[in-house]
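Single chain ahead, written as C-alpha cells, the form predicted on its own.
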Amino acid sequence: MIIMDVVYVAWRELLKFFRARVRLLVTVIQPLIWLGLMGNMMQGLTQNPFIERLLGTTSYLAFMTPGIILMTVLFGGVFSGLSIVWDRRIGYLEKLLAAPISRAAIPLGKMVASAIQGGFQGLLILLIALGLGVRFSTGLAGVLFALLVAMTFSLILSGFSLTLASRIKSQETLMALVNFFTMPLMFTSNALFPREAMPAWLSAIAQINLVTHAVTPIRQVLLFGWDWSSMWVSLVVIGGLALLMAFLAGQSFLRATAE
C-alpha cells in the first residue's frame, strides 16, 4: 500500500534528521540569532509612527517572526533533493528501487519528512519568539494554522528540489541551482519588510512571490486575527502548488528511474 511505503521512507528521513545533533543545534541557534539580534536591532523602527503603520504592529520582532519561519523552512526544504543524490551515490537508492515498495513513495516520503521537519522548525521559532515577548493574537489555534501553512510551503520547496535531483547527479550542481533560486525568493518577498515600503517594481514582484503567499496568512493569523478574505488567495496558491509539485516530483522520479 503506497501510504505505508510513504510512511516508511518518511520515517527513515526523520531518523536521519533527528540523529544529526549538529543540524538540530543549528536549527535552534540560527533563528535565535535572527530573532534576538536583528529583531531587536530593528525594533527602533517602530518608534516612527509611519513605520509602525506600515508594519501594522508596534513590534518589528513580531512582524519578522513569520518571515523567519518561512526563511528556515525555505532553506531546509530546498535541500531535500540532496538526499536523493546522496542515496544514489552510496548505492542505497538502488536498494530502495529493488525493494517491494512503490517507486512514487520515495519522493513523496521525502516530501512528507521535509514537511514534518519544517513544522518542527517552525514550532521552535514560535517558542523562541514567545520567549522573547511576542504574543500571538489567535492563540493555539493560530499557532497550529501557521505550522500547517509552513509545512505546506515545505512540500512545495522539497518537491521542487526533488524534481531537480531526479535528473541531477552532482550535489554541487544541485546546491548551486537551489541557492540561485532561494536567495531571490527570500529577498523579493515581504518576509522581512512590508511591500508598502518597497519600490513599485519590487512590490509588484513581491506580490506574486511564493514566499509572500506563504508569509501573508501566517502573519495575518498570528498578529492580527482570522480574516479569511485577506488569506484565501494565498492559501489556494500554496495548496495548489503543493499538489502540483508532489505530482511533478513523483513523475520526474519515475521517468528518471525507468531509464
The other form holds:
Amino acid sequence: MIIMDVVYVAWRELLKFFRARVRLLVTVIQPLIWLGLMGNMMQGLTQNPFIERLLGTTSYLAFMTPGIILMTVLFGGVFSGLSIVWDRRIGYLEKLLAAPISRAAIPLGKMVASAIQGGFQGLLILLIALGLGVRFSTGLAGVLFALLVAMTFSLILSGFSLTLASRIKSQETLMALVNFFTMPLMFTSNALFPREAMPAWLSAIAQINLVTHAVTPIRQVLLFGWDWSSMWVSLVVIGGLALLMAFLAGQSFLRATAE
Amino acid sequence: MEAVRVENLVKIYHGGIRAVDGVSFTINEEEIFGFLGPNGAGKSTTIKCIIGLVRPTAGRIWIFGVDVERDPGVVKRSIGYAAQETAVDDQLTGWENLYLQGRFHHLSPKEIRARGEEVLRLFGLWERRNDLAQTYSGGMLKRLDIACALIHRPRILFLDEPTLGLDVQTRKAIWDYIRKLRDEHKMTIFLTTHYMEEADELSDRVAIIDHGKILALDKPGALKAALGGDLITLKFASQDERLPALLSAIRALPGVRDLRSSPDGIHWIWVEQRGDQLIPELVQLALSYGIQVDSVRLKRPTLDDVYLHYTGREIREAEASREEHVRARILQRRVRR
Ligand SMILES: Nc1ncnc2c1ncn2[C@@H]1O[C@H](COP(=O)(O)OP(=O)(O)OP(=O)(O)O)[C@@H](O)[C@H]1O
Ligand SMILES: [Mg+2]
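Cool, the form predicted on its own is there; where's the form predicted together with its partner chain?
Next comes the full complex, and the chain you just saw is listed first.
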C-alpha cells in the first residue's frame, strides 16, 4: 500500500520535527520577530494615504503576514532535501530500500511531512498576527484556505529540493544551491512589498514569480474577501507546480536509486 | 532446501571497478555462512547484489528458489539486512526505530508490539526502548540495528560485518545472539567479516574472498585441515624397548598422517584434524605399552594460516588501520551534528 508507506515515511519526519524543541521554538520566534519588529517599524512609514492605497490596507502588518508565512515555508522546504541526503549518509536510505516499501513513497512521504510542517508553521504565524491585532476578513474558512495554499506551496519547495537531492549528495552543496534559488525568489516577489511600488522590470518579474502566485490568493482571502476571478490563475499555477514537482522528485529519486 | 543460490555473480561499478568477479556459491537452510576477506574484497557488494540493493552486471541469484531480479518484492519479505554501517535514526527512540521498520515491512501494529518486545528482550534492549538512540553505546546501536532487521521474522538474515569496531565482550555477546537465532529460531545467516575468529567460531562454512573472487570455500575445520592438519609434539618419560612397537601402533591410528622422531626423543605426529581429541587416546595407548608420557603439545593451524595461504596477505595489518578509520568516521558523524 503506497499510501501507508507515504504515511509512515512522513510520520518519521514529523516525529523528529516536533521533537526538535529548539528548531520548533525558532519557527515560532522568527515570525514573531519579523511581524513584531518589521511590521511595527514599517507601520510608521506606511501611515500615509499614498502607500495605503498601494498596500490596499491600512495595516502593513496585515499586508506582510501572508508574505511571512510563505517565507517560512520557502526556507523550510530545503529540509526535505537535506533529510534525504542525511538518510543516505547514515545508511537509513539503504535500509528503506531494502524493505518492501514502494520507492516513490520515500520522496512523497517527505513532501507530505514538509507540507504538514508548513501548515503548522503557517497556523502559528496566523495566531501571532491575530495576537498583534491583525483581523482576517473571511474568518475560519479563510484561514483554512490560506493554510491549504501554504501547504501546496510547501510541496513545490520540498519537491524541488528533493529533486536536487537525488543528484547532489553533499548537504553543503544542496543548501547553497537551494538558497541560490530561494533568496532571489523571495525578494523578487510581492511577499513584503506591493508590486505597485516596484520599478517596472521588478514588477514584471514579480508577476511571474511563483511566490507571488502563492501570496496573492492568501492575501486576497485574508485581507479582502473571496474573489475567485482574481485568484484562479494563481491557484492553478501553484497546484500544477506542486504536481509537477511531486512527479519530478519521484522520478529523479527512482532514477538515482536504480543502480 | 537451498536458502541462497548465486551463479557467476559479476558487479562492475561505474569507473570499471570489478568489485565482484564471477562468484558462485550456495547457502543451505539453517546454515551460518561466513564471507571472509580483506578490505575491498567485494563482501558488501555481494550482499547488496543478493538483496537487490545493487543491480548485478551479470549472474543470477535465487533466494529460497525465488529469482531476485524477477521478484524483488517477495524476496524482500523473506530477508533481513543489517548493513556494515549501523543505520539507526538516532533522533528516534529504540522502539520508534523498530516500530517504523515494522511498518515499512507492512506489519500490523499488533504484530509489531508482540514481535518487537520479543526481539528487544532477546537483544537486551527492552529496558532502554524509550530512550533516544542518541544515548545508546556503539554496541547497543549495533544490536538495535540487528533487532530492526529481525522485526518481520525473516527466514534469512544478512549481516555485513556485525561486530566491526566493537569490544571483545560485545562481540562475544553478538555471536551468542547470532547462534541463538540459528539454533532457536531456525534462521539462515549470511555474515561477512574480516575477523578470523569470528568466521572460525561462528560459521558452518566459510568462503574466503579477495579481489572479487572466492578463493576457498569449506568448513573452517576442513580449510585448516587442507593446509596440513594439526601437529602434536610428544615426549616420553622413559626410553623403552617397546617404543618402536608403540610408534607403529600410533602410526596405525585413524587420522594420523605421519610420525617422525628426533634422536633426542621428540616425536612429531601430523594429524588430519581434531588433534585435541587424539591426545587422550595417545596417552592411553602409551600407558598400555607401559610408557609414561612426559609432555604433549598441540599446534593447530589457524584460519589465519589459511587466510594467509590464500590471499598472500596477513589480515591483521589491514585490521588495525581499518579499525581506526571506522572509529574516526563514527566520531566525525557525531561532531557533524
Ligand atoms: N558504490 C560504489 N561505486 C564504485 N565502486 C565501489 C562502490 N562500492 C564499492 N566499490 C568498490 O568495489 C570494491 C569492493 O567493495 P566492497 O565494499 O564490496 O568491499 P568489502 O569487501 O565490503 O570491503 P570492506 O571490508 O572494506 O567493507 C572496492 O574496490 C570498492 O572501492
Ligand atoms: Mg564491506
